[in-house]
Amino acid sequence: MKVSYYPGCTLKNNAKNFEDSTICSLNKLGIQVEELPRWNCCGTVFSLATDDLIHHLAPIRNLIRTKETDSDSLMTLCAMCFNTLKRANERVKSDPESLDKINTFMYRENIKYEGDVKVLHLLELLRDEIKFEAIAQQIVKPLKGLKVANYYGCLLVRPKEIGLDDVENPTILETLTTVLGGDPIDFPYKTECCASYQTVDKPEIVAERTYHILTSAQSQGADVVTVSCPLCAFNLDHRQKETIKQYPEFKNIPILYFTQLLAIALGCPEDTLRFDLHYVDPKPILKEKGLI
């Protein structure tokens, strides 16, 4: 199976650990991923003006370029690209006038788009496609004795119409954390905003968030956290240096996307799992529970 793929700003610089552990795993998967060729920003957040029609034209070019290589879905990994480009394809697709005024806009564009290219992220490819029951079967070192709290943030099933799981209870990462062996820790913050680009002006917000969302998960007995979003990565691991500055009984946790548990279990080198790029270093942990 191919997949043509969109890895967004962030995976080719401070995320390349969401990226490189990913190729691997679908690899391992039987998966050909094939990077979108000429792939712009996806504009990074969802305009929600409905007069701000030039904002969509960034993730629709993408989806145009999905077309070029005759590809019928495109798949992320961002819950932030995710959620831009499927909310901007869903709005195109539902008003014609906005469909055509964005083919207009991109007269230069050899294809004229028509809404006909699927946006998914990779845990549906994972569930929908590839099947967890087929990923068990290629499990090479499960994630035994490892708890594992979720954290989903906003953008992976908000709002309703677009997202992957359930609003309010998402399982799908619980699930998969099951298939890999691992020990899923429920938490009543997984849903929870991280304070996003707060991040950048007030960090302190940031650090309060990141307060209450992984002592929420430590309390339930978690040994990491694993998260789908580079700014929520960044959020809740770069930034408990401010957190145990405001709060200092606050305890470190361990921040990994699910990709890199998702590579352990498969067997991919260590070197796929670029911990240099962690603030909190998940070595300790992983080694404890002989997973590295």
The other form holds:
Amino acid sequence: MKVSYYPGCTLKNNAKNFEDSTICSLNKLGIQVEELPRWNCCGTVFSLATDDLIHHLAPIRNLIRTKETDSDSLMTLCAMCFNTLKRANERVKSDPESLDKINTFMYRENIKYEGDVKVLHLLELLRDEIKFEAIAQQIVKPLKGLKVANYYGCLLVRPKEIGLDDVENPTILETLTTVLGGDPIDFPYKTECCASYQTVDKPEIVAERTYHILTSAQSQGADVVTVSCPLCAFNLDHRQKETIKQYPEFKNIPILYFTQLLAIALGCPEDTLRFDLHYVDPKPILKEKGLI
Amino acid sequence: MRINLSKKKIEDPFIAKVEELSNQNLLACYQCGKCSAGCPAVSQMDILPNQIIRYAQLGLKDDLLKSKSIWICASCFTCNARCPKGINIAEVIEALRQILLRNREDHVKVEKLTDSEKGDVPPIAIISNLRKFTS
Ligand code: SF4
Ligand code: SF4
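What would you give as the form predicted in complex with the partner chain, now that the form predicted alone is on the page?
Let's see the whole complex now, leading with the same chain.
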């Protein structure tokens, strides 16, 4: 099976660990990942004002790029890209007048967009197309004894139209953790916002959220916390530096992309995990559990 | 806190503008407070999400446009998911930000960001911050 892949900006630098671990895992599962030969930044946030059509152009252009490759679906990893691409797509599908205006704006594109590309998150590909049962059969290194707190954040599950999982109590990552042989632990902050882009001008708010989210996971016994968004990863991992300054009793905990755990379980080499990009080193706990 | 109500404020085109930009019916809100109960940002807010809706119903434009809350909200959509009346509070708050941004009243001044504020964070943080906080 081949899938068209949209990386987004951060997957090519700060979140290279997310990309490399995903590509290795999908190859192990027999999937050929074809990155769009041309793509542009999706804008990262879905434009909420009713009349602000211009900001839907960026995501829709990527869907046109997908059609240019003769594909009718586009897979992405980053929760923010997924949310923006999917919502822009849903918006134009349900509003032909806006779609028409957007196509008119982009009169130099050779293809007219007709709402005919499906936006998929990697988790949907794993659950609905590859299927978790098939993944279970490919596991070479089960995550035995690893207690994993899966953090969803906001944009992977909200708003409801995103439709990936239950909006209040998503469980897809816990199911995947079980498939990989790990121990998923539940914690009440799994869908609490990490304060997102406030990290640029108000990092102290992020440090406060990071403190509450991570201490909640720790109180339930988590060894690691997983994420699916490069901005959550930055806030929960790199902002632990600020968190400890604000809360001296805070203890560091490693943050991993869920795909890094998938890659470990599927036997991907360690260089695809790119631990050099982490602030809190995940290697000690992974070594202790015999996973690397 | 003292709030001045007036017919003039209630008739101000501001209310219609907020409803139009957000595509929400402000009068649908019955002030149950559920949006504020679940909002992760309330500890930093000066006007809580349910109060934002009430103020908007009453046309309290100046209080809303100078409130800290509209820049503290990170569009996490928790309130939207929980409102029993189906109101998209996050969109109402976006409309308030847009009213200021469209008058070039940026919340973040790019030229004032320090090198570490810009350089230490990933592209996704800078792009989303500037998309939400600048015109
Ligand atoms: S949850 Fe909805 S109805 Fe209740 S106060 Fe908030 S906006 Fe109003
Ligand atoms: S979208 Fe804004 S107001 Fe609503 S819960 Fe999130 S931070 Fe609070």
